[in-house]
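Below, in structure tokens: the form predicted on its own, a single chain.
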Amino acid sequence: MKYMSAAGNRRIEKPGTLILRAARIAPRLKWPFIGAVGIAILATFIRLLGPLFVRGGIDDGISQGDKNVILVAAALWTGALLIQYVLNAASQWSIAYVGEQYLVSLRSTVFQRLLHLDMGFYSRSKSGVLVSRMTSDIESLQEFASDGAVMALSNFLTVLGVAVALVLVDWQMAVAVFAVVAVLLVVSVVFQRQARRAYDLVRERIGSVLATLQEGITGVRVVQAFTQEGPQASTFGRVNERHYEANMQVARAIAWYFPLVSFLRVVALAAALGIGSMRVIDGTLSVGTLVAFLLYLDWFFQPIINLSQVYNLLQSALAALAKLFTLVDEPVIIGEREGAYDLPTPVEGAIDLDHVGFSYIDGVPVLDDINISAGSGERIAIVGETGSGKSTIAKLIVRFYDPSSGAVRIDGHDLADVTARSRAESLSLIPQDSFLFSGSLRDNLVYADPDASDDEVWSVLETMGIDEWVRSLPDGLDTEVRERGGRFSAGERQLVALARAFLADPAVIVLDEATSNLDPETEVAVESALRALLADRTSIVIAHRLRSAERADRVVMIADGKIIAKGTHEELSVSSPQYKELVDVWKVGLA
């Protein structure tokens, strides 16, 4: 199974297909959208009556010297403008409402998908790019929803309505004008293709900018420690320059297109004025009809110019939508299989890795024929050099990945056949650097069991011997932990993670180097809490410390993805040269 294969290199749908697909995300907005379009159509129709009132006022009023006709025409046009104003206001509000509601649904859809994607996806994806999808791309859609959508719809309807009106007012002049429009359409298609490629590139490059920026800020201590500020800034500069080049491609497309549209507008107006004036002189066209035609013609090109101006918003929004759909399209590899069932209760917690093999990349094995059995309540320590495959075993046991061959079982049940909720209730992973969410200490403690009462929380804290520490905090359980638990030290965060796992009451605990980054004094406190947590539970300990191996019931040594020794700490210290060498290294580190 290729957990590290490239992703996101999918063909982006055509705009029409993309829009239809996007519409399926929020079907509840169908009727509000239809209502908004209906109001916009009515507003456009009312506006198109204006030049007809002008024609009547000129031909039947000014030409005939009838003031009443002029007053009636002016009153009708004024009334139409007032109605149009009300309808336009209602149309803009309703379209903005639909757009914002749609973005709410889209954000939720993408975020829910991200939460279900496997660890392989996150190991091959840059967090900065993912943040870009949920920020920069969503902002592009937001900008179009709040401004561009209203302008696009109203101007599109105006173009269609005016085209019909031009034909109805005078089809001969309309034919001459449409010849210019044909040229404009060809030019617009060329611009559309050029701009689409440019905006796709811009969206791609901004993701790289954010990824490089986040990496530099996150690793700023390493940058400063090695005085690499200059090279790091140069790296960001190169990425930033590529983003600039992508934006300049957009600018070049806009630079030739908009002036050309304005030029064609003047050509069409001049042609209509010339042809119409000659026909007025010949007596085949009234002055009022010519004025009405020129008004319609100005209304015809101005919306086209507006559409050209809003086109960059549309292209940016479509490019952003396509990028978001690459996330929605990511396959859920570690999903719940059809027919998955809950583990029978009570869960004993016996763990078996049966001839397990695993590869992140096809043809590059990380684990080969791993056989490990842990009985209920037994503690197994897995040791080995860095890169031997220890942490991968931990990830397989909690089903962050599925084995490429063999099976991982709990109480004889294949983890792949068990429901996600039942598995989560039965197994807990405590990693090397435990993550805390922004919020209160209580929120983090009850994360796995939101229904837990304060009494249950305090009981766990007392059992682990950390209740006095919690009481000493400024606000006790209501103490804000800040982003990523920044209020606490690494050891304190680990204590919170242990208490959180204890409160979840799993049958199996997997410790992935949970004490490797702690100082000796903090390690003693964490080890004390661990004794309470691991009592009567099955535990798999990825060990980097001698104490963890000594306290285990059995030790499994891994090298190059294979088991090379099994037994108790005392047995392996005598029978396994590799383990004895590892113990000697540990003792040197303790000296």
Ligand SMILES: Nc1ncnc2c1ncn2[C@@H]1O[C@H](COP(=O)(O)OP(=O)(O)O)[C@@H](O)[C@H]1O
Contents of the next structure:
Amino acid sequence: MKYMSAAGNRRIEKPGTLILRAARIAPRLKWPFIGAVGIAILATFIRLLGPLFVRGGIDDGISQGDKNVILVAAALWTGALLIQYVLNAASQWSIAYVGEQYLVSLRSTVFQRLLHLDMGFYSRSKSGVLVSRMTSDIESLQEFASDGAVMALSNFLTVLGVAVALVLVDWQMAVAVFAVVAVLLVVSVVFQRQARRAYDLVRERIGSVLATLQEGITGVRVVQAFTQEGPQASTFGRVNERHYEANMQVARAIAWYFPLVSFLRVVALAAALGIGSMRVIDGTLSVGTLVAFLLYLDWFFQPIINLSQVYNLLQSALAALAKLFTLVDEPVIIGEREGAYDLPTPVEGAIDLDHVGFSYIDGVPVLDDINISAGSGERIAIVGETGSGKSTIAKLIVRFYDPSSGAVRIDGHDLADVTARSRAESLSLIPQDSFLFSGSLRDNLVYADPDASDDEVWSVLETMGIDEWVRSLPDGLDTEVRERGGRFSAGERQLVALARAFLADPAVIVLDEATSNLDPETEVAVESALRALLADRTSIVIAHRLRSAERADRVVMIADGKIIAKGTHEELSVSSPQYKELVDVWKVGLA
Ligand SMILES: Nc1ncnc2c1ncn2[C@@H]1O[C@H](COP(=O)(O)OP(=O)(O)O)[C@@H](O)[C@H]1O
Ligand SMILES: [Mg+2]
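Next, give the form predicted in complex with this ligand, keeping in mind that what was shown is the form predicted on its own.
Next comes the full complex, and the chain you just saw is listed first.
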């Protein structure tokens, strides 16, 4: 059975497949799950004993005039109720335990998966969608785990148990009752469909109400400046009206369904009472059995209604699961190859791009036949206009992507053959705006090497000439970095990133316009820190200013994904008209 998710037209997997798939996320919960279901079954069973005590009390007590039997039946029922209370508590707790534990596993499975997915995946997906997977999808699962699961299981077991009990107590009356229940089921399915459509509509339209409201309020100056209060109000009026209509659809569905269910319940009770009373008079049914039957019957309807409501929760939980699994099943393209090995140490850091071609999207080449060699300790500057492919080269050097053709090598080893750990230890990319994690400044500095001592950290800070700056912070190394480094300026964040790279001590540093976002106060500090960082390392510097190009051993100029000139700054200043033009632009920028 294929069916549509509550969210829209996306086809999702069969519930069965999905549930089996879901079970594989947390095999450790198998026995707790079985235990929780077992307790729920036991609780339902004990509950179903109640009417049997009543039957005994009536048939063997009241009818025979034996008060003792009544007392015993009452005592047994009370005992059963106490056991039932304990079991219900245990069942609620254990189902919640399994549900919440499951979500813990699911969240970390998805998160770990996200951390391993390659940059190709991240450039394809919107981060908003990813965050919504982690929040709203997991939230609908959460909702199901905390309310839905207990409701679904206990009501399902009750319906099942009562149906069996009805047949066992008296199958002839049971048949009459099931005819009414069949009508109830059909009616419930119809209601379900109608209500779901109406609720979807409400959700959609409340969205436009809020959007229109917000737009009107934030844009109120413009509205007033152009005296558009009238038209604005009537736009809102239309949206408001549509929202009202959607809500009334819900109200109409509820208005016919619930009274009809009450009606059917009474019809079933009346049918059972009628048939049963006749049979009591005929002597084919005891009064006790009739009362027990009616008691069971009374328990039959509410769970069916509850189930039809919990069905919605179940639907969105399944849809959410299906969406999360598409994430978990996302293939990792830049994984570690079979037989990947660590680079032989010491890593010299010679970088070689050998006839490299690359496209993000098939058929749209971004790089074509790029050949760049950087010997150990050399500094290469890459220059070119925006969009020419410089950042792409930087990303290929640290293997965010694999080249579509050709190879990127370090010390002669193809990057694709090297383990991820060894690659990460040998190559660092510092982008324009570095990311800091929440935590202390120290945590951020020792990110690559959590065992680094404070002495090591300070000696690096001194070498880079930024120890004074750190000392001037309110708590020194313990200064809290707020979310995304919010307390630091862009330049200060970059200082931290450079020191972090220094502590990680890679053989190769790739700087992608790392100094383009600086405020004048930190510029000098960053320049000197950078000098210390780059000394004795191979560096590929994507340059956006004259100074970086002048300092490089060689300059590579890119245009439209191709190398158009290679040589020292002095050579290119003479030989390449394009380079001369770029240098002139830079010089104007300096003036
Ligand atoms: N993730 C991506 N998906 C598709 N195209 C991309 C992606 N990143 C960059 N590009 C395209 O590749 C080309 C080179 O981009 P980039 O390497 O960032 O240039 P530069 O750093 O020189 O400004 C541009 O045309 C850009 O639009
Ligand atoms: Mg770029």
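Model, not experiment: these values are computed from the prediction. Numbering follows the first chain given and starts at 1. We call the rigid core the largest set of C-alpha positions that still match within 1.5 Å between the two forms.
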| item | value |
| --- | --- |
| Core-superposed C-alpha of R55 shifting 2 Å or more between these two forms | yes |
| Core-superposed C-alpha of V69 shifting 2 Å or more between these two forms | yes |
| Large Cα shift (2 Å or above) at E100 between these two forms, core-fitted | no |
